[in-house]
Each structure stands twice: as structure tokens, then as C-alpha cells.
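Presented as C-alpha cells, the chain that follows is alone, the form predicted on its own.
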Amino acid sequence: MADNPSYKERKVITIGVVSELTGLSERQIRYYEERKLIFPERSPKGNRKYSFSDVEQLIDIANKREEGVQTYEIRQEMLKAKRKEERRYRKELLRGEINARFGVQKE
């Protein structure tokens, strides 16, 4: 992540506020963390800190759970999306390296 993340990516929201925003209990939020669906940061005192992106992710997870999707399936879907994004990033990086090496420029 960048040195200066956008407001959406900053991990500054407490679990209590996330619970209010999402309608999920703090226990549900911790469960989704245990299932590796959400990754809060910890403050020096050990308190969980979430971002607005995490809140959006939790709402998406809750909606999928209401539709009957299991946490394992959600995790697999997340991993698949992450791999796809990594491939896209590597492809763009390689394209940039080739363009720089051979002096190819977009018109």
C-alpha cells in the first residue's frame, strides 16, 4: 500500500463504529477476521482499526451470507479476484517495461 493511503484505505475506524455502520455484531466482525475475509490493523494497545474499504467489504460479505454463500466460498472468490488483479498489474508493469526498453510510446 502507498505511504499516504487515501481516506478510503486508512485504518482508523474502531470495531464499535464498524458494527454501527454495518449492522453486524462485533462478534460477527471478529469471526470474519478469523475466517480471513477482513484484515484490520491493530493499534499499539491491540485495538482493531478498520478502513471505509473494510466497511464496504463487510457489507458485501454480510449480503452474500444472507444469500446463503458460505465463508469458504466468499474467501475463494476473494482470492480469485486478488489473483486476477495481480495478473493485470503484472501485465501492465511488463508492458511499461517493454515500452520503456524499446521506446514504444502511445499515440
The other form holds:
Protein chains: 2
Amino acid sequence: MADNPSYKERKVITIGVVSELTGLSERQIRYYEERKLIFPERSPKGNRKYSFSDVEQLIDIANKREEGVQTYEIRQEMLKAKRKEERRYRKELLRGEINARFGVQKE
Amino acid sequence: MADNPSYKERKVITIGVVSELTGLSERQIRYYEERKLIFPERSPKGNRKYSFSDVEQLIDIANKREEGVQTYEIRQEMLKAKRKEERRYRKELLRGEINARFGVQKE
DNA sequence: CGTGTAAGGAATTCTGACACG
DNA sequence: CGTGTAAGGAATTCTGACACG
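Having seen the form predicted on its own, can you show the form predicted together with the DNA?
Below is the whole assembly, all chains and molecules, this chain first.
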């Protein structure tokens, strides 16, 4: 589904660059991690690494915060969206299984 | 043509990460820049920033070097490919202009 | 030519804490 | 709650140079 090299998801960007890209302070970025809104990886020596996808997520968070939405609420929204996505995915899986057993044959 | 956000071309990766990604030493990466094989941007304070595209380019360079190709030769090949690409592009431009004046109308 | 390394300095990042509100 | 800041240390990056071959 995603590109195989998947430039968007590779966690390769350091916090300083993320700060420039998002306009957020490093303090804010680390705090949003503490509040479980963002999940960077760590380099061997402990430096945070973010993906472009994380950068976009942070920009969304920044917009919500400007509207006065609290981090807790943002987290709730994220969890809700995630559950919805999982339901959609399971449904898709199920459809595939049913087709494999009872569906019309291809060719 | 490329994605608008253009994750592949944004120069956001520090040299340490590029070193991990490519298996090349920082010394080698800086040297290939000196030889004009790679063109990182610089952060305000002078740190090199690379794109995913640069990383791929470096992997190609590493492969060529393993085959014993010298940096000078690699550079010549790159310049040749670039000129070829430019000819293709100008041809494309020209075709567009001709169509705009004399070509069949759409609709 | 291509790469390793030691050198010294400057910039980056990390954590835990105090501050304000 | 969300963010700024000073603190001290560790890791990163930079440049110019010497070394080997």
C-alpha cells in the first residue's frame, strides 16, 4: 500500500530539524511524546528520530492546541480514530477470507 | 511530477543517520561531497542535511566504488546522465510549445 | 586517490527540576 | 496543564591536517 522504501514512515529526522519543520519548540515536542501523542524511535545512543509522518502529526497537534484542545482530548481522538481504523481492517480481512473459501474464482 | 510534500527530496537527514543508512563512514560521505558527487544543504549553523534521494545516490556511489570505479569517473557518468536528461527535457518543452500553437485542440 | 584518525571547538540532544499559572 | 529556562553531561558535527599508499 505504502511505497516500499516508505520515505514517509522512516524515522530519520532529529528533533532539531523537526522543530524547524513544525515551528514547535523542542520542549513542546518532547512533552507531546510524554503525553503519548507521538512516538519517535531512538538511535543507539538515545537520540529521538522522527518520520515525515510524525512531522505531519505534530502539525495537526499544533493546530488543535491553537484551538485550545488539550493534549488529553487530542489523545482520545487519536485512540478513537485508531479503533475505527482497526475495525475497518478486520472487516477487510474477513471479507478476504470469505472470498477465498466461498467466493467466485478469479479466471 | 514528484509528490508535492516530496519526502524523497527534502534535505532533513543528518550525516550520522546517513552513515547508518548507507554503511559509509562520515569521512567517506564528506569526501564524496568534496569530489562533487553529492550536494547536501546546510543548516543555519553549518550542519549537513541530506535527502532520501541523496542516500540512494550514496548507495549507488558505494557500489561503484566497490567495483573499483574512481570518484572522477563516477562524476563524469553523472554529468553525462544529467546532460542527457536536460536534452530530453528541452525536447519535451519544445513539443509542448508546438502543440500549443499548431497542434490539435482539446475538446 | 581514498580513507582513517587525533584535535579542538562549537552546536545538539538528553534528563530531571524549578517556575508560572 | 503546557511551556520556558538554566544546568551539567554526553554525543554529534565541523574543519584542517597528518598518515598511508
